[in-house]
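Here's a solo chain for you in structure tokens, the form predicted on its own.
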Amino acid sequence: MIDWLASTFHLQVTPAQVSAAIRAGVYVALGIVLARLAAATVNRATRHMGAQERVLLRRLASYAVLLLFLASALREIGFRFDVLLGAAGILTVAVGFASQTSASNMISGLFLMLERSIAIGDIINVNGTVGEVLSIDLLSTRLRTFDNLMVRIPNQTMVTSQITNYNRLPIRRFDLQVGVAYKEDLAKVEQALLDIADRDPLCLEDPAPLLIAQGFGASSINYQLSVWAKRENWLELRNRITREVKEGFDELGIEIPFPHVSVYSGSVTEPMPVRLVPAAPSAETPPGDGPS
């Protein structure tokens, strides 16, 4: 098959290039193997630690070993090094001016992954993008979101902007605004809120819930009613505890107004009085036409 080779292209293969190309290749295969080795190893060793700092690991361990036998095999076939190097430098410069946002985008990533501010599997709010963190790689972030969209965020914008981590802390708060009519009992309505609260076994008992007037409104009067929550069940205590308060209310007839205007003329006490009045025939409608 060499000599075929040869001889069909005009090559002039020595047996010593033919050992050189076979080792060659069995360095290529052989790091293949050893760096999937490598990655397996190193991700049963760091079970322990995050999943972002094990997939880093996993790679640089991975890579490590594919481009250690990479090295051996262009070794092998004549390939020389220090000309590579002169050649580096030199492209690295150019490069560099050239990639400015990449090279920011990598730093960014290595500040990610340093100050873990967030993790794999967070879900997170970035600029008005939540969703779940599919992976943290050293260019950009990868982003899942709930409707099944992957958005990629550079490194930079994750660095520059406020980001939002609805999963770092172990507990959540809940504010749920509600109005009562102004002809109500305030401490019967204060109360009741504080009841339907510690009725709930979603809501934590420390930090306790907490109810904060709000103030007069335009046509009620406006509480706050705070209720803590452990992260995975924060969602469905949102979800019932609005139903609980018009549950509660409904069974102490307790009025949750809803905004409405009265109309007064003259009188800051008497209503305006209203009078319907049938409307006229049309001047078109012929006489003995119209309603008898």
The other form holds:
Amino acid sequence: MIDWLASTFHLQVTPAQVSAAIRAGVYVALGIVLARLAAATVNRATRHMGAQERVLLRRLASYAVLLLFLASALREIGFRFDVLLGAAGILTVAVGFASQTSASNMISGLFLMLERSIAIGDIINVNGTVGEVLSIDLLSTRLRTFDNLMVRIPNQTMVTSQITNYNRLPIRRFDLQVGVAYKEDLAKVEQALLDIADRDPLCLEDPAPLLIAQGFGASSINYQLSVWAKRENWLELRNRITREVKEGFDELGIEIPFPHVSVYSGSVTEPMPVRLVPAAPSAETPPGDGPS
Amino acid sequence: MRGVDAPSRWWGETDLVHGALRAWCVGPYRLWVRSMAREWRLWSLSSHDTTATELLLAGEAQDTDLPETATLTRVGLASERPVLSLQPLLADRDVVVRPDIPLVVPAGARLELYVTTPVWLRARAGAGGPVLLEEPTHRLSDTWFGPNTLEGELAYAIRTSARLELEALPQRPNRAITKVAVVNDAREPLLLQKLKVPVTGLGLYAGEAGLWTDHVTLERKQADDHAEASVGSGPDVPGARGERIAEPRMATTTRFSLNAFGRLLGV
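Take the protein just shown as the form predicted on its own and give its structure as the form predicted in complex with the partner chain.
Everything in the complex follows now, all chains and molecules, and the chain you saw is the first one.
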């Protein structure tokens, strides 16, 4: 076999070198197996910890074992680590220039993990991208958006961006903007809104619902109804309270006006006369010839 | 229906016949159950009428009696001789009770009041069998109990008349009565606007006049707005203590450290 290798690749291979290469291969294979075993053991032993810590410890154990066996494999094939250490200074400069961005991402990833502002499973918003954190890797953080797209965000971007974490606190507020017609009795409107919030069991009683008069709008008097919900119920409450306000207002005859414009011919003039013209039957009216 | 010896007792075991629809009504809560060879079907509905006192035990019902708004639960479970076991349980979160009119507890005074909280119903296929359904007989409003929106815990909210006389307490089949003693050891009067009843740490009893829980004492210490809670064994009302029918949901070891901040009185 050694002869075949030598003739095929024109190599000067000695039996000792082949033996060393086989040993190195065995080290690498053993390293891979033991690294996986170490990861599985750490995974089992850290069941009580959070997902983030578990992933971090699992990777540390796995990489440490793998690195150890890789170093042993390299030594078997004659790689000299003292030479590597000697050249470490030059290597550091070279690697530093070549992997500036990667190193920055790695350090940012470390800060992200230590800061614990986000964790695996959290729903976050980064620069307008909303999704669930799948993993915080060495160089990047992976998100799964609600429309099932995988988004990879470099850790450096994560550290320098504003992140909104929707999962961190157990309760959340929803602000419903609603306008009512100018003709309405505002005391009745305010009572109706508070009663609707009071009746909904998903709406927290404490912190109490908050009603804020936003002022006189172009077509309506505007209110903000702020209600709190358990985080998991927030979306359901948002849908329900909107429906309940519409139904409650319909029942009480409170008008939610559309935007409209009142046309006057001037403050000192009489109102403009309006004449109603009956519409012609549509089938007989050619397009563009109808009353305007 | 076995295990029932008083008209107000709606829990216990009932033998069913495959295919037949049976109905229960416990105050505002209604339940219809049909067992079949390979599955159970349970329809439930809770009305908003919290004052309802109607009681119906395993009554015969027709499909036409089922309201469209009832929620259907299907459980794939084969039973040769179907037996339905119903059990009342206390709420799965603590309950914050807010008196309609705040009560003043003078300095150095002790006040005993009675609060009622809706129970949860757990349906099993036979005693100790698989759980078919567990839900509240009346859906309580959620609330947050804590000094701010960062610290605290989720609880249920209930408004009450906070009656001081037991005789004035209306009997409702779906509610358990808790006797709460409030002791104000501080030098200032205490305005009792809300209090948290730690129902998850209380045992449930079937007394002569309905359901009772262990009694609770909330004690406000001197110059402190915080209160310490202690849970006493049994309802502490003559004639109320009966058979203990449900254990506390929380482990016994944590019954006395009810929350991290120990703020049990909203003052």
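Worth saying up front: this structure is predicted, and the values here are computed from it rather than measured. So that the term is clear: the rigid core is the largest set of C-alpha atoms that superpose within 1.5 Å between two forms. Residue numbers count along the first chain shown, from 1.
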Cα displacement of Ala38 between the two forms reaching 2 Å, rigid core superposed: yes
